[in-house]
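First, one chain by itself: the form predicted on its own, in structure tokens.
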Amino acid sequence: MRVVALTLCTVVIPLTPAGYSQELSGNGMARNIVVIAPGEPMEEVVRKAAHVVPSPRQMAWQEMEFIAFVHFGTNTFTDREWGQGTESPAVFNPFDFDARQWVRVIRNAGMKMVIITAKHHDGLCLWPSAYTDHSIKNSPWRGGKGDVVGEVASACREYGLKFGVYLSPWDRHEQSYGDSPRYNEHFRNQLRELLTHYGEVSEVWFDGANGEGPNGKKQVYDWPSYYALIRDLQPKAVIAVMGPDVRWVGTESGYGRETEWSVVPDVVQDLDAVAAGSQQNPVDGAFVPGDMMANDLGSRKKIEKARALVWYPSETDVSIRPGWFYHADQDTRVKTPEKLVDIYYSSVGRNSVLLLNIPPDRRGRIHDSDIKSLTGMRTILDQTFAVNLAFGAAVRASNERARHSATYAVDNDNGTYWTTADGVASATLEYSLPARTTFDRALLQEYIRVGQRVERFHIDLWDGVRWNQIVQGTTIGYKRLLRFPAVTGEKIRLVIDESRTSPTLSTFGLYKAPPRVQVQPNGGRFEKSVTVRLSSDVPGVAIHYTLDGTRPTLQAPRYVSPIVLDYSATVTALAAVGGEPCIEATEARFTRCKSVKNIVVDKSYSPKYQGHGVVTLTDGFRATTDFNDRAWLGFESNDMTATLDLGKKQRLSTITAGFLQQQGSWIFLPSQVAVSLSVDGKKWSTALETACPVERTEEVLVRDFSFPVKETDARYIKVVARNVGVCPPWHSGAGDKAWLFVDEIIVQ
């Protein structure tokens, strides 16, 4: 599926020889690429990967764990997306522009650097370049003399937070566009204006979005001297996502990959070029496109048959609207504090690092209703790792090599570490904790600057008689975050089950998160009523409710026994501690509606977005606008016709269908829904059909087509979606597969 506009492509970054040391060579430079000799067996490719590490450069990113991005400019007042290019700067004016609150609301959510859209495809430069005079200098705002970069730049210095900037490398309003040495030349000076008049620049963030030029060719960018103006301009900044040092995740989700490995194969093919490479300087232009969307980028499988290994760590990135510009008709869509923890713990607790998109409004300001939810996130962070629950446990390790103890594991410092003895691949570290301990949270931390090592491990409970264990993962890499269900105990250990070499842990922690509730059954369809339980995995709080999906208060009502519903209701619930609300609530959706015995699809939904089979489509379970939340059928290009048993004929009132749509990801609604019933699966009758024409939008949404069927008596439903086929002319992918998809058909 093509989620985004972007063409990724690779870039390696060799420093020096291979080396496999513990420790950083003498000079302390970072060894992040290492070259495979043809033949090598695999005990020395896993060997050699065990020991590639990120830059100075990475290592700081990687550091900061949660970032920001800001999209702002002219989308923010046309209510766009993506502009034309031939809109006018008088059209930029925010009314009541403050970078200064941006920075503060951005610092006070545990972000820690603010990424600009210096310039977005629609060409409007944020700053008064002297290269074009499509730029705020002939816009109305501060009287044609203002400076967003400069502002934002200013008040992160202010709050000391890093800065970066994003550039479009596709520029829709320049003329030369197309005309490769002259844009390339056009692009570099504006590159160059944004990297030395705003102090130092950490990220450089570029995308592969590409059109054609007013001449009518293709843009070819000069990648290599774009790298070559950073390194020379900002040596301390790192280039994402179309440059040598950082890599895209692959999604816009905000989910990271549950094996994510920093170390990857071939993404340098020119080798030459790699060994003639200076020893201070990367080699920026030997890369060649590549595809680093695969869920598995980096297993002994992948790099048995590499020529090369670099470190080349994700970056995730998603938005906190639908969009990734201000749109007023999202204010009340923003996600939610407890869908941003979610999100923080699938990418910063999958060792990516986590860039959130958080547009501006018309104003110029951040919108109150993405301040509320940042808040709560950050409040929910907050209570949860506030206390290292394992710190100062007596730890035994079955193996531990001189001056790296398993105590340096839980002594609250990042720069030591324990490890094994050379050739040992495998361990056991067994905590004694002071007292008797409840949480459900654990972290842990590999001291990458020697390498990335784990590759499977698991935590188990002492309970008195056996070990019994509570939770597994794969790669650990700069930060691996777990969650599970709250157990009791005193006795844990971690096991390494298996490492490329000797395993290493610079940060181990247990934590308990706030209460939070749990809602029996978790949701989904019934067809005459369901007893609904509620509970806290800390005994003894008061837990209040809703069951019309609003957020309770202290005064909606208090649990105290069993909930019976006979319709269809959204139940959301939260604990209070103290006469306090948690901010953490937990929601579960109820559909009252016919049981389907089965259910059959007559062509084939796409692999990729199959959900739990065709069994998706009536679990009562309804999918969110995040296509990727697993709970959609994706069909790429094919229509959809699914064929419901009800087992007997009943009498039906309402046919319901749910279609997602979000263009930007070639996700259109269906051109038409058709429904027409049986009642021997022979005879059908007329259908009942409903046209939706292709309408160009931005908005993110999940809606409904239902069909009312008056009384009538059946057995068999047959459902038909048709697929818009391809994406239309006015689209940026026009002429690509279009995709549909469904979740959710109710019977009633």
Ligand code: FUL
The other form holds:
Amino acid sequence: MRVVALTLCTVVIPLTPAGYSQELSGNGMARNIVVIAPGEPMEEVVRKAAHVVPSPRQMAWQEMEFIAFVHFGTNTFTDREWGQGTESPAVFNPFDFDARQWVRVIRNAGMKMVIITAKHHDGLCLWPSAYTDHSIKNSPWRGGKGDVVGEVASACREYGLKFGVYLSPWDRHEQSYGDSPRYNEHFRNQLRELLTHYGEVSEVWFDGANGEGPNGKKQVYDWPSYYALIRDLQPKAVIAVMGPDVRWVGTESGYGRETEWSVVPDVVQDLDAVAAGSQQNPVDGAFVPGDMMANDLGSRKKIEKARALVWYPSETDVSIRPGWFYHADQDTRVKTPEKLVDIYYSSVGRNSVLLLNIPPDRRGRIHDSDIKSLTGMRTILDQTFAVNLAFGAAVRASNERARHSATYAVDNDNGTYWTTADGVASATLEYSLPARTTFDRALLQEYIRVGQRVERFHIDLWDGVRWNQIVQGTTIGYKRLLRFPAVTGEKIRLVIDESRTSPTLSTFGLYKAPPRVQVQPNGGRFEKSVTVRLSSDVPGVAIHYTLDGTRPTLQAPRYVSPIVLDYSATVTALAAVGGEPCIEATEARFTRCKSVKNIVVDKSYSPKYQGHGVVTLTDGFRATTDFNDRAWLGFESNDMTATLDLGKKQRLSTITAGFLQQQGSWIFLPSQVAVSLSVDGKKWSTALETACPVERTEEVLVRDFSFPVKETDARYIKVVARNVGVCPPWHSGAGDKAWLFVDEIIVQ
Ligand code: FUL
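The block above covers the form predicted on its own; next, return the form predicted in complex with the ligand.
In what comes next, the whole complex appears, and the chain from above leads the way.
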């Protein structure tokens, strides 16, 4: 490999986090930051980008792949997401605390580290800090002698997991907060306790969230001094999010970017931008793609004008429940095994590390619902990735560098890799499998210790006559997982279309996921009846289904011929192999209604919650109680006026509109819904209205407002839903903008 010698030491980079990224590897050559001289030719910029490498601590972190967050503390006991800081430590009293249970559950789910919220925004320390009274030493738990952080750290050691701490810079309790030098000192003292009392710490997680309003306290964080302390006391720990080593992926939905570069311009480390993109209030607790999710951060276009390029890989944090903290009313809303698997493919499988939050309950244990989902997820992943079908395949490469033969990518050893000779940036690897094989997943890994390079690739299957493309992608990075409909063959090829320099590959894998059922069509709306067909990607397996949304057992009807539905229903189906139901179920919802030719929505909905545009409201796919499921249109303080056009006059009986209530996330039902009809779009009938005064409740639900329109003829339907505007006086967001979430409008 050619390595560029740089004169980094002569370049002054301000003491932003980038200043802490300047590290050399053992040979003094490869670095995780390079400086670009003004006017440097693009070719040189690209070559430099291709040689930026992870620091050893970043590399060790990346290899963990899947790690756990544990949100536990005041909010667990007060049923909130953000505490005020005024809560008494007396509220903290888990009655059956067992950190070993957490760590066992987390280890069994395949995660490699636990990051505990040692202090969340409310300021309560889960360890007996000497620097504040606001700690569990003043709680009734274990007579004030307990130490959550300590027990988690030792359980991690016992079960062979790494240990990390979340310490919220924003502290709503601490008196010195806002008196910048004093609080910085206090914060460093707390950090020092955490970094010296509990053995090895592998990640320190600094949150970007800060809800202090314009009149709130303004604290200027002395980040460089925090980083220096961490480097000094725990040199192996990565500093995440508001830090130099690990970048927040930019969303809390669990879905990372298709194109994910770990090498980005150093400006991406701008802490103010990260903080601004983070939550400013709890509704954003599940922040969806906005600015921080800019599709691409590191392509040629992005690095072209950079002044420096830095290895700054992404971490995808998401909670297994709607909230970060445990709330009993969310026990039925734990993400399903299928959803967790989907998240896994979309994070770990997209060159990111998945940080999955599992919040313990008031007992101080992980709830059975979460354990069930995690176990289901693990089973699906284990069944899928048990056997690499490409292992031992014969490989022919269009180009090979000496001592880096193509077989190194199919030898089940990540320490060896294939690469090309200097100057060869595209290549083809042809694999001959020992026998005809069926597969539907591919796994690719670059050898990132020498950099991230691949920009575009595709995989083809030979059908005996020609090559047919199965799947394509852009970046690979540390790991790329690809899903596609099952194919069968024995000759396949990986084509690396473009790369920044000699591409590398340490692993090439092909896998077959356990049989899944396809539902055709995959849900949606229908007018009179719909014929639903079920099939499996593995021929001959038994398929069982239900029509009421419950999970089928072997006692559920077995599919023998197409199902004709003339009413709204949810089809849930799974395959059974050898008398055992497969864990992965497929679900499709069908809604009987009139078809809508056009829909117009007057006032703007928020880009954060825009589903897939206005048609979200009439696509027949109902949103769930998860406000983040991308099937809702969210209106921030705006009302909604939707006008639907059926294309021709029709006899109507009922109009229904669905809304979400989740007051804890500042989402309220509409205060009023009105429906009017028209034949010509000009003259409207008197509106049918329902008023709905705001009631304080913790219940999370989707409520349908139905309007019987008594067999009226109409072509146009107008639905107006009034937003409550601002959060009511009793709400924690009193006076701030309230949300209205809408889906779906059904015309019958
Ligand atoms: C956010 C916080 O405000 C949430 O409460 C949670 O801790 C999440 C991981 O980060 O910024």
